[in-house]
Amino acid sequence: MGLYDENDISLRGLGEVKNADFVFAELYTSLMLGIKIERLEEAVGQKVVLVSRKMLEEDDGNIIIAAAMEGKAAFLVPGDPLIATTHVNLRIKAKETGIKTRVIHGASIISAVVGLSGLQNYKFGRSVTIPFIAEGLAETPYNVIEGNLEAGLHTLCFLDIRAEKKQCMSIKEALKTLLAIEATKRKGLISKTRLVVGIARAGSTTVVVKAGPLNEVLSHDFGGPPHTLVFPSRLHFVEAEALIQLANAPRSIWELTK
């Protein structure tokens, strides 16, 4: 379904779910919170019925199983299907089953975050997601970040999502997350002038990219979910003169060319 709401899913997809037999979709994995199930259902003209975190993973997704042994079904997902959404259990067991599968891509938070702010694909390394600190502080996602700096590589962190109170986490709260962590670890990592990307809205017409400081990050106003955020490492000089024009930098990141 793309990114932010139910004008983001392709022609291709759109053509597949007017001619299956039954639509499931989840909104869990991301909330989109632009979309709405009935206008969705009057885009692609078909009832689409939603299923739940527990329907697809407890219960093995049997609901999409059992209605794919009597017609065509089609699972929409937020973003790029079995990307950063990933659903690949369920098409193992469809195969399993003797059931075909088709998987039509759609625009993925991964591509995008590279597409607003300039910053190259090919300099990423391992993304994580920062979990709500009430869950515990895990200190993953500081140990990938200082394990993508140490290899000159950029970190995409994804912000947590309680789908159940249809809560997302904020790039502030994000950023005191790993504020907390850095003041148990003390390496300096997490300083409040490491240079961070902050996004919001991805795919919407308000979208919202800044870079900068952490502290200026921090206290910057980014509206309404969705957020993710970015950890940069070492810049290419076009990737600086990007965040610059494009993030409203400050001009001191060409130090991170060098």
Contents of the next structure:
Protein chains: 2
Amino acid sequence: MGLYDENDISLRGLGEVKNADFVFAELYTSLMLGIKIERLEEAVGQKVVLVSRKMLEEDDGNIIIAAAMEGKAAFLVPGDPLIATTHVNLRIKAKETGIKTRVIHGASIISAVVGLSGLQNYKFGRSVTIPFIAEGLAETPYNVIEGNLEAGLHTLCFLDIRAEKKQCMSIKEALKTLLAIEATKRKGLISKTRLVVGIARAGSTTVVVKAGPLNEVLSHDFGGPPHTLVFPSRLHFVEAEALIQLANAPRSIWELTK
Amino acid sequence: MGLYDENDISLRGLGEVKNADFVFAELYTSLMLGIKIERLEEAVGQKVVLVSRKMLEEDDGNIIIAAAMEGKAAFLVPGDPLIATTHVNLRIKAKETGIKTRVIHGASIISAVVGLSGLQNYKFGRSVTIPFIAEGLAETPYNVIEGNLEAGLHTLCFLDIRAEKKQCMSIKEALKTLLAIEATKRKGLISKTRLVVGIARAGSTTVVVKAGPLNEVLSHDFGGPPHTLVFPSRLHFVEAEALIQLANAPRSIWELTK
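Could you please show the structure of the form predicted together with another copy of the chain, as a counterpart to the form predicted on its own just displayed?
Zooming out: every chain and molecule, the one shown earlier first.
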């Protein structure tokens, strides 16, 4: 279904849903903040059955598999499908049950954030999720950013989601978490002058992209969720110019990535 | 515009184009093999002006900038926008000229390939393009795959495109190029038993995904372009199961990633 609301589905996706005998959707593996199930039903001209995490994970998506044995079942998921293991598992199960599946792709936060930041795709290293600090102070995000920076690569950080509570980590919370890890590591990696890029509501009409030193981005008002964070490494001059022109980075940006 | 043809645009994108005063498109930064400009014009209900590489790069996209000074200009690009530097440059130029821009995202080969392979997104390292061997034997792809494997990360390889000649590198050609580099390096990295995943025509109804030892994938008939290649590192058991069930990998796949 893409990034933000029911208008982010492709014509191909819409066509498939219109021709389906059963239509399911899940809205918890990513949050599409603008989506309303009634407007979605109107857009596709079909009744849409909302599937919970329990139905999909504990019950192995049996409701969808059972429907697909009776006719053509469409399953609407936020973002680009199959990024979550849950969807891969469902596809494996369908295959084992003898059900043919097809994937209709949509816009993904992965490529959207790369594009919005103006940073070059081939310069991104592995990405990482920053978990809520209540889950314990995980060092993985810090280590991934460190490893990527050492290799001259940018890091895309997904911020944790507690879908059940409609809770999304904010850029401020993510940066504070990383600063807390820095306080235990004391390597000077996550400093107040470190260049970061914050992106809020990618794919919506109210998208905000702001680059600058960490302490500036930390206090920037990004508005509502979802938020994403990028730690750039060394910049190509077009990347620097993009951050200045399109993400309101200060002209002194070059100093921040030395 | 997304991955394959004019049906891959989102409802949001279509709406913006319908409301635009001028509509431009380029079809050379990626190839949308199924797209026909007339069908595109029909879908958007507007005359679409096709922009060449020269107009966009040598002439700095002046034709689009000039139109945007007169009214609302829409610029249709294949895949997810801004992955190519060309589009970032145009957006920077628009900003400098005082023109407001907005991005409507589409499906990208980056997330589509991750999803289709069933491999987990956070386990991908940096991606790389395999250039035509006629351009000289570039060692970068080999080195990127090597570095990622050492770090336990998968590698997404884009295969080169010569858009002017409508030439796309095939999976076979890409693997042969890497074997030629292996022959000079002699590290045993790219071997005939190395696990690889080939993906052809992602996003189309004729998508092919085939995983297996390199020599099997090398001789597999993937059909027409575009092709993409993934070098998986160590596999999670769901990843292995996905490659077996959804990409026709042999049950002995575990042996291939040891």
